[in-house]
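So this first bit is one chain, no partners, the form predicted on its own, shown in structure tokens.
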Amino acid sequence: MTKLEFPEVDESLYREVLENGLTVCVVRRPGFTKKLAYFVTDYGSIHTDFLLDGQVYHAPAGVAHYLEHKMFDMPGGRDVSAEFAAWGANTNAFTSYDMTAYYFSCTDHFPECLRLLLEFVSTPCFTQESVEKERGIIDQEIGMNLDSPDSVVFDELMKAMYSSHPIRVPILGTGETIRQITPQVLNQCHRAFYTPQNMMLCVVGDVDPEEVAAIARQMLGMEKREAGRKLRPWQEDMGCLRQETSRAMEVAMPMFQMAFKCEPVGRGDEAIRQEMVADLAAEALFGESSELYLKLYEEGLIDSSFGGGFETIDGCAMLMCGGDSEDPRAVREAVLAQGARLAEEGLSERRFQRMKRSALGRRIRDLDSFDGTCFRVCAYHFSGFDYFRFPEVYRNIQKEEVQSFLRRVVQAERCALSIVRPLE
């Protein structure tokens, strides 16, 4: 394996690309006894639309949501957590818009979890039976979400700023897409999406790469087979389909998210540049640090749930806040009008640096976390980066980006705010 050094967060970083298409990442943490194994494919809800085998192909929205529930059946009944936890291990997994994770932690027998994890992930097994059985569990799931205002928030948002970009369906899909799952459905997105050069292998601890490689040859195969092609067909310009939108709910205050509408920022050192700059103008314009944010919580219209922050999701965006308030839309104003402020006036040097130090020692912080550090290395493979580089771009990073992009990005037509209400 290739042993990449990143002094600057002392770091070293194992990489290999197996024959079959796998990459395979490995940081070491000699000295620890817990050790944390990523198995993720680089596709998530929103990737509803492929080619394979010269066939384009429609999956229902909810599919790669139901496909990491499916994954842990295995022929002839076997239950994977049980022999997990036989081992002494916890296992989980989780799906996002543009990736689906598998993982497991343990302190003993990390080869014997290595082995059942790659085993359960790369075997489909879907009856007719068992996926009738499971529509039953994530309806429940997708009712649960249509209760909580914290996910009504958030989708309302979603629905409002974007026209055709599928971040407008949940990640569990709806009631009506998820009972047109199938096990054909399954099996075409397992196969489209669940080969190995389509995958990632990240395991953070005390572990011998070259034992993590081996594993995983022996596991996955030598053979290399065609991944599925993600079509895009969906179209966004920058302004929001709706500028407000409203649901009454049982909340105590009004609670509120809003957001500007980005450019998507693609893959490699420049995407990832643009990221880090969409980052600390979050932290300018409403960090708890930010003139703003004090202005507001002095005058009582926001309080300690308040936060924001950038998000980038495949082919979309957002400048994001939100948190309670007796008067969202008195908010929204005025972080209107503090980016326009801030956009003629710009940063102090001294404000600028402090901020740059206080992102930087954030994420160095972060890496003390075995999941986060898991998380991000693959995260970042999938968008083309080495994320323990990052220290690099923020330190290039001029103050003059951070107040070009608030001035782009910071416009009322720009801008959505979903707001969800108590009941009267």
The other form holds:
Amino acid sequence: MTKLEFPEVDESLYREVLENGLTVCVVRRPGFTKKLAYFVTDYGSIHTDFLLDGQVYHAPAGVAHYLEHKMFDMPGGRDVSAEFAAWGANTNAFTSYDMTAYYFSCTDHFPECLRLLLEFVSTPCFTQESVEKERGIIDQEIGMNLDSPDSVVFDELMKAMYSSHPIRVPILGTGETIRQITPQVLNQCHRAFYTPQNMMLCVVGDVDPEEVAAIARQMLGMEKREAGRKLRPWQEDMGCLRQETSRAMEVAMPMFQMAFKCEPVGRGDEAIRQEMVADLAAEALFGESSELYLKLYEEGLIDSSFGGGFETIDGCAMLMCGGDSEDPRAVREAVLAQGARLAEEGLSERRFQRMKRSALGRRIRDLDSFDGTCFRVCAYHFSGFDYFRFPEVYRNIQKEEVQSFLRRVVQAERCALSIVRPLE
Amino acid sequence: MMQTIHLLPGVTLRVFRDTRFKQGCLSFQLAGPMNKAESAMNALLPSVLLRGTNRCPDLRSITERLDTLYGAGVSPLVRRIGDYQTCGLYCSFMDDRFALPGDRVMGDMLAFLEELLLDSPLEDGGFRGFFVESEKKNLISAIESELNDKRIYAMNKLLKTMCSADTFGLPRLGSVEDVAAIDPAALRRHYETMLRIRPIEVFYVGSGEAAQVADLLTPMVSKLERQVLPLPEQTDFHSCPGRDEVEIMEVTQGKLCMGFVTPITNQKKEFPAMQVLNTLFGAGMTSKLFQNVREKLSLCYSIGSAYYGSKGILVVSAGIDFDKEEKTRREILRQLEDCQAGRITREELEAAKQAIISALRATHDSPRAIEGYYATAALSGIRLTMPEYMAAVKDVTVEQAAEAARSLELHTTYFLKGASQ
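Next up, the form predicted in complex with the partner chain, please; the one we just looked at was the form predicted on its own.
Once more the chain from above appears, this time first in line as the rest of the complex follows.
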């Protein structure tokens, strides 16, 4: 494996692309007891349309998440969770818009756990009966999200902002779409996207990197197989479908999410730079050290639940903020006004340097989290970037970039607001 | 690994020195008995302290100060630990080794902490009225927002009902009425009293030496005039008659909560057995509840149990369809009966023990988890050290876990269901 050193953040990363196309990364953490492994596919809820072996597939919404649930089934009724548990390990998985991750954490029996992780994620075993049974569980999960104002306010915002991008549909799909999911659909999606070429294995902990690579070779074989090609049929301009959406629910006070539609950032160094510019822009516009935050907080229009940042997902990006507020519309107007002011007056160099220092320090502190580190190494890898290089990116960002981002993005026509208000 | 230093009467500094981390964390907690008269004030206090100091008079200057300290964080800390409530501040800051030459983050952070704690701007002998009023509004909205997460809301309702005779039934952040009644002068007086009479627990984890941390803190604590009142001992659960409660709301999914009581608290020798029982019964994906109620019967997406060792309370909660209440309830009790009858496989027992031991061992890999464990363990009344605790968990037998299960009695249930039914 190739060893990459990042002395500025006191990290070293071992990496190798195996013969079968799988990227293996190990973040060595000498002296730590915990070991965390992520086996991730570059495939999420929005990738419903794809080309495989010359044929076009349109899978129902919610299939990536359904598949995540069903991967835990093994032939012969083997119980994956119980096998991990017997080694004192914890296993779980999550599905996002553009990634599905399976992971375990353990303190002992790391090689056995790693073998099991690789085995179960690469062993499809879907029967009619078990797929049927899972529907009840996923129905309940969908029901739980329908009762969660945080989920509803976000899902409604996506529906208002995007006209054709599949981010319009919740990650779990809907009660209707999940009824179209069959073992055959799951098999097609697994075949398309769970091939080593489309995946990544990332381990954080005090482990031997060569052993990790050896186990991956042994469990997944050497054969390279083409992954399905994702089709991205959506057409999105920077305008929003609707500027505002509102729903009544059992909540104590109104809550909101608002966002400005941004151009997708793509891949590689330039993309990451754009993302970090946008992060700094979010901080300058409505972060805790901004004039706007102070003003709105002191006026009582926002409280400590307020927060925001820049989000990127395959094919879309947005500058967003939200929280509880008695008057979400007034917050929106204030954000727009502050954007206009910043565009005109610019940022002071002192403030800009302080923001960079703060962002850098927070990212360094976040590296203490195994989960956060593993997640970021994987997500940035799929964006074509070594995460631990973030200090050099920050160093090179100029304040003019942040200003021009704000000037371009903070515009009324790019903005949508989603409100969840209490029932009458 | 851990060093305990008594800085002043009732001011304890615990230092967990560890050079592996990229940050240091320090918590400052005032510990008092949980009671209705003080809980709202204790919950409000840290947020008011964080609104401004004489040198940094508003939120913006505070954030700027933290930004200069490489994005350090200070957040309010309000905890319930058995019969006690603690309040204070939690700081996390980048380790000095990443800072530019000449910068010392920890030293500056602790100087800032002193300002936040001891140099608030005052008005007419009280905290600034504007700060207090606006934080009262925020706290009230935080209390009311508990309604937004129906699982937490349902659990709080269950605990409130089953602990109506115990401090454990008091809301952690106080009630809306109690918060609304706080005035800036009374809050200031309360704070000054706390600083004088309440035990102070300071916990640090990071690369600094204990002596260095003590040196940095001594000037601050020396400013306090202390007349410490020792805390009363933690008490067992104070029971009241149980109830079956149903609440109707506009929701899609029902929430069923069942509360059990046991004489086994964290001070008893059976405590490790109860932890093992809770884990195999309802904690995690391999538990009996998850495997049977969710996986075999598909009755729910979420199900789990939690054991509050300080009071001897075990709660089960499940998110279900409204018409599955009876069936789910029966199934939960049936799983418990299996535990009581000792129908626990070797695998279930070993997995539960392993899960607890792994979690305890992994505690030492995260600064936040280290703080969370050690800064509360001393107050919680738990008498075992971590190695003793792990050893005791290892020794738990099926019969001991079954005995722990037999000590559980169903006390109260709460069901949140939709208006449509």
